[in-house]
Structures are given as structure tokens and as C-alpha cells.
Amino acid sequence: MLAAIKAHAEGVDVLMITSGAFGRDSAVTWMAGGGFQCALYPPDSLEVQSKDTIINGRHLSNQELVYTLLKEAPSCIMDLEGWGEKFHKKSGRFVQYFLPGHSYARCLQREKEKGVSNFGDEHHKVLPRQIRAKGIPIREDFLVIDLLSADGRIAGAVGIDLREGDFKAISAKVVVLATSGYAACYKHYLTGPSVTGWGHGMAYRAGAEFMDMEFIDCYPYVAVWPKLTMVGDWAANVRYALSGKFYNKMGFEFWESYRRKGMTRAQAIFKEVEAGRGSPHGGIYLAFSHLPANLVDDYIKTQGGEKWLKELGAMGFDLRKDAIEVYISAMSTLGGCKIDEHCRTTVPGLYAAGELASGFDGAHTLAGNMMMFCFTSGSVTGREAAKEAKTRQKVEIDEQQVKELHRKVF
């Protein structure tokens, strides 16, 4: 969306495609977080989060984007918070918050309300919003099927207009994928159902390079039990506050024995699930039964709007007493097109944006960075790709091309 915006802004035509109803649809922009990196204050600096962004990725980032990223976040806040986005501010100044893995604290959080601190739900009130009001084309319920090319470079996409039953073809002078990543091909994972990599595929159809697949950003406290309505991260936030102590099914507290072995905690829930050690819903107990019952009370006196915390007392689970059963879930992945600076991928005429590209994170995702890195590079693409959409002719679509893959898909 963002890209849509920026590109409309640079004087270019736009199509916007959904393969849903637009602003109803499963778009992992509206499960984001609660955090949003950026050096915005001194001591902090874009040189010093580009170095705590390379460090965490293992010296496998492409460093040029990196930092040309990380230089776009500022704007990208200034433009959500013009656009109605709140953030939580004192004395006219952002709070920003410490996570792990960051040389100072530098994470934006939405202004609480009701309970929610979540950013998506900012997102999904004024983005959709936005894209309206400047008065951007949308074709919704259309799934791209695969990308079209005439001379050496993409020229349109071809798809199935859901609501009308037909295929369709659309020509382009450039396309920008920002299809998201491949999360739900896994068993548990934090995203929508239709985040499986379908413009990944795409783009290696089309001939994309591509990066970094073997790197998963893996939570390893998702709730598996009980299960609620809503996503099952709400486990992390309660280990997170309480300092949750994490058992076996023979009742053992196996981490340290992992810890001393340089694992992570993903490593050793992975282990010991596989050991056949784990809970009835196959994962490891998480417990606060080791606390003080007042102590587990006043906590749940600070979430009492809470939407997990509501059903969990509509079901008779207790926190003070009853374990919740957790597991690792694929929150976000890192392997895609390979982008340079500008977010250009190798095929000429196509762009990408978000998950769909690699390059930025390397092989590990820095706390709170997904979410800025999903804006930036949307910025990013949008300007550039209109930029270079100025200077292009437009293309013919080639029809047999059209009829073969008419073919293919039907």
C-alpha cells in the first residue's frame, strides 16, 4: 500500500491488485506488532542501528540497502502519524522502547486504548483510508496467477478476476510484488493462511535470483493450548511479564541444561518436543505457578482489557495455577528476491517490496525491524519504480503468451 501511495505521488498512473476485498482481507499488515524501529534521538543514529541490524544479521545484509532503508523509517513514522496513526508520545516526543539485540532503546509503540497496543490495528484504520482518499485504482478479488514479459523485461501480470470468474490480463511498465512470505507453509505459523509464497513463485517463474530461503524468524512461545480466537502470541507477552518458567511433560525445567549448550529456547522447545518429551498438544508447558498468587493478580489487573486475557477466564483457565502449552510458529521470513538499494530485483521492470524481498535482515531478523523494513522498502519501491516508469514505453502484451498460460491454468 505504501509503495501504491508513494508511486501515485510521483505523478504515475497506479493499479493496486488484492487478491481479496481490499481492507478485509488476511494482509499480514493488519496482525503487525507492537514495534516499530527507528534512531530518531541522539546518542542513537542510523549509523549505529545500520550496525546493530548488520551484527544481528551476521554480516550477510547487503549493507547499501540497509542503510538506505533504515535512512527512510523516519519519514515513513512522520507519514503514518500525518495520516492519523497514533504513537505513543510524551512532551510532544515519541517513547521508544528497548528490545533485545539494539544498542538503545529505539522501539515506537501505539498509544494504548482499550487493552490493544497492537500497531496493525492502527494500519488497517488509516491505510486502506489513505489509498482511498487519493483516489488510487483497486481491482480487488483478483489473484494474480504469473507475470508477463516482452523484450527482456516484465511487461503486465495475468489473473482470474474472482468476482467475475474470468482471466484476465493486465500490462504494465513496471510491477512492484509485495505478496508477503511463505510463513503458512509451515505447520504453526503467526500469519494469515494465504501467506505462502505465491509471488515468490512468481518472480522465479519470471526469472527473479533469489536469497536468503533457508533464513525462517521463527516465536517460540505461540500458544498451542488453550487455543482462543485470536493469534496465539498473547503467550509471550504473559512469559515476557512474569517471568514464565518452561517444563517438560516429566515436570523437568530443561532450558538451562540447553543454555549452557549455546541453544536458543527455540532450539531446545525444537528438542525437546521431538525427544517425545512434550505437552498433549505438542508443544512444552509454559508455567507461573513458581510466583506469588498476588503477584500473578496485579498483572492481570494491567491487561484487564485484554482480549486473551477475557477468554481465558470465560474457559476457567487459571494463570496462577494451570500451564499453557507452547510451541514455535514462523512469524516471518526472510528469503526472496534479491533487491538492490533501489528495490529492484534482477528482472528488469519488476520491483519488491516487503517479505517478498531479501537482502536487508540477513540471517536473522532484528527485534522490532520486520515491520519498519516492510514501510521503508515499500516507500523505497514505490518512488523508484515510478521513477523508472516515467522513462518506459509501454509494452505489448504478448497474446500467445496470455493463451498459454490461459492454458496452463485451467
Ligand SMILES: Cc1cc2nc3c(=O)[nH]c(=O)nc-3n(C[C@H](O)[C@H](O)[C@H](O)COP(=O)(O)OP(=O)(O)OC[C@H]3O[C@@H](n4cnc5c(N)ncnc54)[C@H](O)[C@@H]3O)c2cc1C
Second form
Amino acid sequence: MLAAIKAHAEGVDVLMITSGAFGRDSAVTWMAGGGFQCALYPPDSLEVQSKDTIINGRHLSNQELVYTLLKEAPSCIMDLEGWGEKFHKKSGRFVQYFLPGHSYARCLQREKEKGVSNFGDEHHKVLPRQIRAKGIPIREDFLVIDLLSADGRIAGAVGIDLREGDFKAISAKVVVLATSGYAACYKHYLTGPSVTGWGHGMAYRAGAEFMDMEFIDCYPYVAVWPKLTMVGDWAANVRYALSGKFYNKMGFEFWESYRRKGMTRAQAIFKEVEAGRGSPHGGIYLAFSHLPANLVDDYIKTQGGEKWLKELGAMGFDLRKDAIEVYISAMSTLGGCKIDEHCRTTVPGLYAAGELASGFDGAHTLAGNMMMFCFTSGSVTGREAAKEAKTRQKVEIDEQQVKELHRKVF
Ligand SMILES: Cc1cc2nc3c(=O)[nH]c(=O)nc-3n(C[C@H](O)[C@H](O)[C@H](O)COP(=O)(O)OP(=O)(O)OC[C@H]3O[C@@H](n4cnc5c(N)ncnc54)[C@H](O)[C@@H]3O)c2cc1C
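Shown: the form predicted on its own; wanted: the form predicted together with this ligand:
Next comes the full complex, and the chain you just saw is listed first.
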């Protein structure tokens, strides 16, 4: 969306396409919670944030891209605030929180409103409103299936109008893909089920170069048993604040031995299950039974989690006595289309932004850097794609190619 807004501001014709109902589709951005990292005040700086990002990415990032995008971050914040996003501020200054891996407290959060501090909720309101206010044409409920090419360049896309059921082709001087990651390809994931790398497939078929596909950002524990109807990360929310213990199937509390080796909880859980020491439903045990029962009750109540207890109770589980089974869950994927500092892929006429694009994070994403990357890459992509579009002639659709793609789909 930011790419569309920025391209439109450059005075080119933009068409925004989304596979769902605009502003109410299954975008991951609406789920984002914790924050948005941006160095704003000394002694923090662009240089320190770049260094943190590169070191945490195990030096696999495109360092020029890191610097370019982090430089863009403050103006993205100003845009978002100008459009009405409510950031947490005190005396006119952004309040910034510390998150692991960052040298300074630089995580911006939204102002808490009616108990909600989820940033995604705020983006959800503000960005679609801007697209509409600027009169950017939207094609919603349109599933893009593949890209069209002409003269060695991307020339548009084909897809299915999900309302009419029609197969349609759209020509474009340049295409920006921002179709998110592929977390839902894993057995356990925190995104919506449609986040399966649609754009990755299209870009791959168009010949784009990919990088870092082996790196994913995992939430260390979601409940795999009992299966509950509530959001997948409730076990993590309890575990983060309450001091729970992890056991393998032999009752061994394994976390400390991995921690001493410098491994993460996600790695420890993965290793235990891989070694055949997991629980019956493919996880490990998470228990709170060492804590006084009323302490567990009190904490869960403060989190508004009585419904968890009720639902667990109905399934015969008492969180104060019984262990639940948890496993790691894919949250964000770091691999994707290799982009340069103009957010160009290796295919002429094709740009990539957001989780589909790769090169910023390297092997590991710092908490709150993903949103920052998605916004800044959107911003740069919109501007750069518009610049290129201005230099191109009108594109003719190759009907033969459209027929061939139609044949493949149906
Ligand atoms: C639970 C959760 C919490 C998170 N919290 C944070 C956080 O606090 N801080 C942080 O930095 N990161 C966080 N992340 C990661 C971050 O939210 C994502 O990386 C980011 O939102 C991805 O944005 P995006 O623009 O790439 O994709 P999305 O926001 O998912 O948008 C992709 C869009 O593409 C459309 N689309 C996809 N395929 C097609 C197709 N074939 N045709 C047409 N349209 C299509 C979709 O409908 C959607 O509108 C979180 C992730 C999760 C799952």
C-alpha cells in the first residue's frame, strides 16, 4: 500500500490489486503487534541501527540496502503519523522501548487505546483510508496468478477475478510485487493460511533470483495440544511473562543445557523433537505446575485469559497442574526475491517489497525490524518504480501468452 501511495505521489497511474476485500483481506500487517524499530534520537543513530541489523543478520545482509532502507525509516514514521497513526508519545517525543538485539531502546509502539496496543490494528485503519482518499484505483478480490512479459521485461499480470470467476490480463509498465512471505507452507504458522508465497512462485517463474530461503523467524512456542479455538500464540504470551518450564518426554528440563551453548529456545525445542524426545503431538511439554495455583490464576486473569482456562477446563486440562504441548511456529520468512537498494529484482520491470523481498535481514531478523523493512521497502519501491514507469512506452499484452497461461490454470 505504501508503494502504491508513493508511486501515485510521483504522478503515475497506479492500480492496487489485492486477493481479498481491500483493507479486510488476510494481510499479515494487520496482525503485527510489537512495534517498529527506528533510530530517532542520539546517542542512537542510523549507523548504530545499521550495525545492529548487519551483525544480527550474521553479515549476510546487503549492507547498502540496510543503510538505504533504515535512512528511509524516519520519513515513513512521519508519513504514518501525518495520516493519523497514533504513536505512543510523551511531551511531543516518541516513546521508544528496548527489545533484544538492539543497542538502544528504539522500538516505537502505538498509543494504547481501550487496552489495545497492536500496531497492525492502527495500520489497518490508516493505510486503506489513505489509498481511498487519494483516489488510487483498487481491484479487490482479484487473485494474481502469474506475470506477463514482453521484450525481456515484465509487462503485466494475469489473474482470476474472484467475484466473477473470470480470467483477466492487466498490462503494466512496471509491476511491484508485495505478496508477503510463505510462513503458511510450514506445519505450524502464525499468519493466515493464504500466506504461501504466491509472489515467490510468480517471480521464480519469471526468472527472478532468490536468496536466503532457508531463514525463517519462528515464534518459539504455540500450543499444539490441546488444540484451542483461540489465537495460536496464547501459549507464548503466558510463557513470556509467567515462568514456565520446558520438559522433554523423559521429564528432563532441557532448556538450560541449550542456553549455555548460546542457542535460542526455538532451536532447543526443534533439537529435542528432532532427537525423538518430543511429546505425542510433536512438541515438547510446557508446565506451570511449579508455581502456586493462585499466582497462575491471577496472572491469567490480568491478561483477560479466563476464556483460555474455561476452554482448557472443558477439554480436561488444568493449566495449574497439567503441561501443555508446544512447538515452534513460523512467523515471518526472510527469504525471497533478491533486491538491490532501489528494490529492483533481477528481472527488468519487476520490483519487490515487504516480506517477499530479501536482502535486508540476512540470517535473522531483529524484533520490530520486519515492519520497518516492509514499510521502508514499500516506500522506496513506489518511488523507484514510478521513476522507471515514466521512462517506458505503453505495453501491449501478448494474447498468445495470456491464452497459454489460461490453458495452464484451467
Ligand atoms: C502474528 C504476527 C505478529 C507480527 N508482529 C510484528 C511486529 O510486531 N513487528 C514487526 O516488525 N513484524 C511483525 N510481524 C511480521 C510483519 O507483520 C510482516 O512481516 C509484515 O506485516 C508483512 O507485510 P507485507 O506487506 O509483506 O505482507 P502483507 O501485509 O501480508 O500483505 C500482502 C498482501 O498481498 C496480497 N496478496 C497476496 N497474494 C496475492 C495474490 N496472488 N494476488 C493478489 N494479492 C495477493 C494479500 O491479500 C495482502 O493484502 C508479525 C507477524 C505475525 C504473523
